[in-house]
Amino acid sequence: MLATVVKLIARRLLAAVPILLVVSALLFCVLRLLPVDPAAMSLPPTATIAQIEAKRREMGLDRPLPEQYAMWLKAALHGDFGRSIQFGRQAGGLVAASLPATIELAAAAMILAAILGFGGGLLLFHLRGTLFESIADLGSILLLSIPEFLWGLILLFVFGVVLHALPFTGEVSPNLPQPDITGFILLDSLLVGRFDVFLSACRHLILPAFALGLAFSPTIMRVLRSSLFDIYHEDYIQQARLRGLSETQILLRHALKNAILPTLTLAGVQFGILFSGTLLVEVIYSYPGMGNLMVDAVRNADLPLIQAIALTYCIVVLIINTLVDALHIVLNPKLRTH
């Protein structure tokens, strides 16, 4: 199993290479064929002309685009991603810097929404041929039509303007110290043993995390209940019911765990879009992850950090596809002949 794993993640790597040259390259291309010119921007407002050709020069873009490419390139496999235009700092150092939130926030509402999800998908099976079969899938479906911003907006208005019972700015309070050992505040908090900090980071994860586990758990739900009716069709179920197993002892020894693994693959794929989809929902709570910082990015076209922010975005995905795929043939031992 384990040599199987691992040659998958091999191949999974390999095969990123090309994906991620290409995903560069066009980005690079779409990013230079906009009316701006970086240049100018990395310049005082007073700078004359001759002030904007060299550094327009320093900076290359003087030179074909292949050319400017294969140079960012050979720049990017030694780490550097140019230099931000707006904070004049290096765009590698401001996205590594806000990527821990990200993931924290990513994988905060992740749990939440296999939880829901999860849950959900049994009380919506369960639910099956009563009275209140309807009322739960039209319910199901009403969670499914709000997206994560819109669930932002309620949560964010019900339980912090309203109720005042959960912060909806920031990641931690202001008046704490903010650790910072690896970047994710939930983990330094506990390495120093500031549990206030701690505390305070969870508060503020809430409604975030919630907005975007609210609105990715439909699918998984939806998806569960679907998975355990066509397994409750076949005769490996018909047979236990023969050996006097009950409806519970059917569904958690042999239903679930198969119904399970299509359920699996999808949470791996919302996973992926839910990751991606934080963007909006950090705009909405001043969250400091790549979502927030994106926004800045585009709003002052900085083009060397929206780049490396794109490209972020893209590498963590293959990362979770890879993982994801992984985890499957560990559940699933007929894919470890292949």
Given for the second form:
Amino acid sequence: MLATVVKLIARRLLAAVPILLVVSALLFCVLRLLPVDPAAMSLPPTATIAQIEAKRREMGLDRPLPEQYAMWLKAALHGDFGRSIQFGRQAGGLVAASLPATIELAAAAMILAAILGFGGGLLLFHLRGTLFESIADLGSILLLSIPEFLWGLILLFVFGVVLHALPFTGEVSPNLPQPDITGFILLDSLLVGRFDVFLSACRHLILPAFALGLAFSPTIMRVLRSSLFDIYHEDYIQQARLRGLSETQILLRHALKNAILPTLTLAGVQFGILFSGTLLVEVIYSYPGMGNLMVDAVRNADLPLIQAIALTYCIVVLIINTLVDALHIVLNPKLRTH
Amino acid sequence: MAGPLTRSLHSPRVLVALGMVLCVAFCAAFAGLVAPHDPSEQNLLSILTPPLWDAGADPHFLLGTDSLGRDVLSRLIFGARTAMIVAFAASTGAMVIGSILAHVSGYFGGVADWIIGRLVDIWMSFPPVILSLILMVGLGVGLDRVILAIVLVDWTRFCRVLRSEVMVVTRHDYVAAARLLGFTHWQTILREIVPATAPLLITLFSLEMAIAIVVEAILSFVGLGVGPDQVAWGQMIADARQNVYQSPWDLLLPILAIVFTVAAFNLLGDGLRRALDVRLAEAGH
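Same protein, the form predicted together with its partner chain this time rather than the form predicted alone?
Time for the whole complex; same chain goes first.
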């Protein structure tokens, strides 16, 4: 089984290479269409035309587009994504510094989405045939209609502004030190033994993680319910009932096991979308992750940084999708023979 | 087509959703008549007044005013116009491109299918939010740019789901019969396949309207949307965030407007899916 999984991952990652090449080329072209001149932007406003021209030559902007792309690609393969125009630092370094916060937020949100989704799905299924069925169903559609950035604002308003219950800006309280070993604040604060920092980071994580989790749970909810519906039409459920198993035993031992597969596949797809959903939530909560950096870069037309961040999002989503496929094979014996 | 569509009108879910959609559409179409004020008229003497049900309200402004003294109700109504124009135009564009490619891909198969399939793969490896942000950077702000960006991002939703439906329909005997009768490929697609895939198309269109409204709100919220000369719900939210302590309703009302409209289209899509018995994976939208 391990060999199959490794082969699958290798094959998927190999297939991802041409996709990433095309994606990066497309990105490059779209960003070059911009009516902004990176050379002029990286010089002080007092620069002369001659200086700007020199800078253009230095940055390779006077060459044809394919050649520019080849230069960028060669540098990128060596880990050099160019200098951020607004920060004057390596774009790759800026992305690497902000990625851990985004990963922590996405992971926490995914766990919440899974818990809420599974719980809600079981509840929806439990209510089938009762008076509450259509109310719960309408409720789930209403939940489905609240995207993560609106949840972010609603939670910020209720728990931050009205109730003053939770902090809603940044990653930790500003008066606390931020240990930096791995970049993951939850991990680092434990590594240096600062539980106050850890607790503060957790409290800061609650609202953004819930905003994302609440937005992505209804889909999981609805898929779990509909796959449970399908499975309860199967003969083996009837058989189990005839053997005298209780409804709870049927659900836990037979139905749930089979309903989990399609739900998990979907949860994986959702995780890819959720990861990019962190962008707006980070903006709303001033969370120092990649999304905040992206919006900053976009507002300032910081091309090298936009390029590096967008590519990172694509790579992370590709990795997530590959891992989900691998997990699928581990869990579903039927797929292993192929 | 008349049969299943009329049948779907008997579903209470579809009727309620249709009522909600028409309500927003009415405000959008007749914004100039419905709105009590000019949405960009500033009354600097009465800024941040609360809505009518709160103490200290100015009866002149039913839902209060924002930080520049602009009437919130009128801005909500004109925001509905922006949202509906963007959603309708963008969904139509995405539907046309996506479904043409899906029909070509699913009907002809072979090389065309391979190329379109890879194109969809590449497109979908971009997270939608990121792709639309980058496109807006490239295109610049404006109503037409937002529409174009959404079309360019979301055609894949139609293409991917419709393609498999077209493949199923193409295998039916009546399609082969049409070919035997001497129909050309395009006649076959237009007369035999499109009517069979139309229920799915209509359902997807309704769900796409919901998505487009959210995307427009997101883009306007980060300041890369329809531009400062247009009224948009996302922009109202971004403005109201600055004054959330003084006038919370300025923040809550546009949020409610978005949720109401998006829920209406989701409900409509869900109701149509049930009534038209469309095979549509939950994950498909």
